[in-house]
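Shown next as structure tokens: one chain only, the form predicted on its own.
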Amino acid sequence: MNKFTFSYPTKVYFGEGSVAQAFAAELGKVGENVMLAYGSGSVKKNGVYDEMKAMLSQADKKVVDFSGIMSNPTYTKVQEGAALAREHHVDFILAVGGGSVIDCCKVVSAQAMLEEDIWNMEYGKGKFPTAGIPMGAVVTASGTGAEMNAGAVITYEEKKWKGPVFGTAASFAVLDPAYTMSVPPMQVLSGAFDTLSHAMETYLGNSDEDNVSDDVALAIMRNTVVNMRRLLNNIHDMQARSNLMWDSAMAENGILKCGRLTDFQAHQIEHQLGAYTDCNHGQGLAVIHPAYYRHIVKDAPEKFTRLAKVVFNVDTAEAGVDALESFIKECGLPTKMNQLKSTVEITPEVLRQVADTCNVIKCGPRELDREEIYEILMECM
């Protein structure tokens, strides 16, 4: 294990009915003006919005709506939210939704208290925000683990860039699996695959032998696969949804990353693919992972072999990659670029731009160059 300092700032309220417990304990600590943030309106259709608004009203809060947060939140949307927060003197932000809503709000929280542009501050000066409007999260679609940290993934459309911007971590998060019941089945499975990806990419980073973080990561991977298969058998399985919700949280609360470096090259490739195509994140990862792993499987044979045995019950590293691809097909997730819902036609020219602009990770099993990234993308056509 490498030297590390671990801090976990988010208080989690887990289980059915936990939102009432969370609000009773937490809303008295925050100011009067609350920004209620959500996505395209599904929370209004399924009654979650009315439930949140009623509880906030009972707590004597004035509500400012921040709606329309898209599945790949844009930098323009962040700035819109920050301006709204300043205009209404927002004291607290309540993000109600999946990772996109929560990510957007984390950056809104920080940007609203800054006089300078947060992207320029982080990427131009290498400085990061130290304060933000306090926020909480009610998770309605799990998989990203966004409620567990201060990092956000934002699409800067003008720059054709999608990547991390650091904001404010939620002070508390509500993880009630009942809130995921109205999410379409494919979105549930896409989110769960993102969880699997997080655990795999963390595991395949640099670590010493018999690293406890590796053992925990393997357990999260196996549990995610088991419970995704349970949902394939019964999409309404509440126990499976509960397990997947906690798998998601565990994959991104920092525990798997303790004492080691991580890979996350597949995520970097998908982020830029998303910047050019606006494709679904989990589905983009499903397309990329098998091709990427076939390129690096011989660079970390022991780790791939162990993953194959523990997660997929097969004997060799190569068989493990095949089993991962078969599992993706079993779940009905896409395996080729033409199966992704995209705002543009995904052509070799588009993939060339993706390869030439994506971030290259230097601490995975092997550092890729841009030609090999392009090869990987073309193998997904």
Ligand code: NZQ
Second form
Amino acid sequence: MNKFTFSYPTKVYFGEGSVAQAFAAELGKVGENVMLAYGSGSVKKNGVYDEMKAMLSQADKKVVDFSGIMSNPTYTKVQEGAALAREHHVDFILAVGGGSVIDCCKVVSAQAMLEEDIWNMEYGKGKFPTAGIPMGAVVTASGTGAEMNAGAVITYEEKKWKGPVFGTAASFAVLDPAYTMSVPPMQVLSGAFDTLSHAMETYLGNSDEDNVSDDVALAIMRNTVVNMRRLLNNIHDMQARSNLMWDSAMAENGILKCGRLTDFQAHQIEHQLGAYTDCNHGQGLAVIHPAYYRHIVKDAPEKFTRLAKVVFNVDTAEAGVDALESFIKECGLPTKMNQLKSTVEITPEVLRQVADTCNVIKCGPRELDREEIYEILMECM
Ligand code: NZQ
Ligand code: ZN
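Shown: the form predicted on its own; wanted: the form predicted together with 5,6-dihydroxy-NADP:
Whole complex next, starting from this chain.
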């Protein structure tokens, strides 16, 4: 194990009906002006918005809505939220949604308390926020694990860049699997694939002694695959949704990263693919992973073999990568660029730009150069 420090800012309320317990314990600690933040309308259709509104009003909160947070939230949306928070003297932000809503609110929280532009501060000066409007998260779509960390992924439209912006971690998160029941099946599977990707990418970092975090990561991967298969059988399986919801949080709450470096090269490529195409995050990862792993499988043969055996019950590293690809197809997730929903036609020129602008990770099994990243992307055509 490498040296590490671990502490956790987010209190988790997990399980059906846990929102009542969470609000009873937490809302008394925050001021009266609450920003209720949500996405493009699912919460209004499934009744979650009305439920939140009623509980906030019972707790004597004044509510201002921050609505329309899109998937792959934009920097413009962050600035809109921060202006709204300032205008209404918001004391507490309640993010109700998936990774996009939660990420947007993390940065709104920090930006609202800053005099300067948060992007310039983080990317220009290398300084990170030290304060933010307190926030809580009610997760309605699982997969990203965004509810248990302070990092957000934001699309800066003019800069054609999708990447991390650090904001505020939620002080509490409600993880009620029942809230995920209305998520469209393909989003459920895309989200779960994102979780699988987080665990694989953490496990494949190159700090490679025998490490307890690897064992935990393998358990998360195996459990994610098992429960995705349960959902293929019965998409309404609450136990499977429940396991996947906790897998999701576990994969991104820092536990798997203890004592080790991580890879996350597939994520860096996908984020830039997202910047150019606005594609779905989990689906972009599904396309990229097998091609990327075929390039690096020989650079970490023991780790890939172990993953193959534990997660997919096959004997060799290469067979593990094939099994991953078959599993992606079994789930009905995309394996080629032309299966992604995109705002532009995905051409070799677009992929060249993605390859030329994505972050290159130095702590994966092997550092790739941009030409090889382009080759990987072209193999996904
Ligand atoms: O916007 P609404 O109407 O709510 O619809 C959403 C959206 O269309 C819908 N949805 C959510 N809950 C629902 C529901 N539909 C019906 N019933 C419900 N209960 O699901 C769609 C996808 O939601 P979104 O939040 O965009 O998905 P996800 O949770 O996958 O988040 C994706 C974003 O998170 C970032 C991604 O890059 C992407 O921007 N990530 C954040 C990470 C983090 N902060 O740690 C890590 C990840 O690697 C990832 O990069
Ligand atoms: Zn992800």
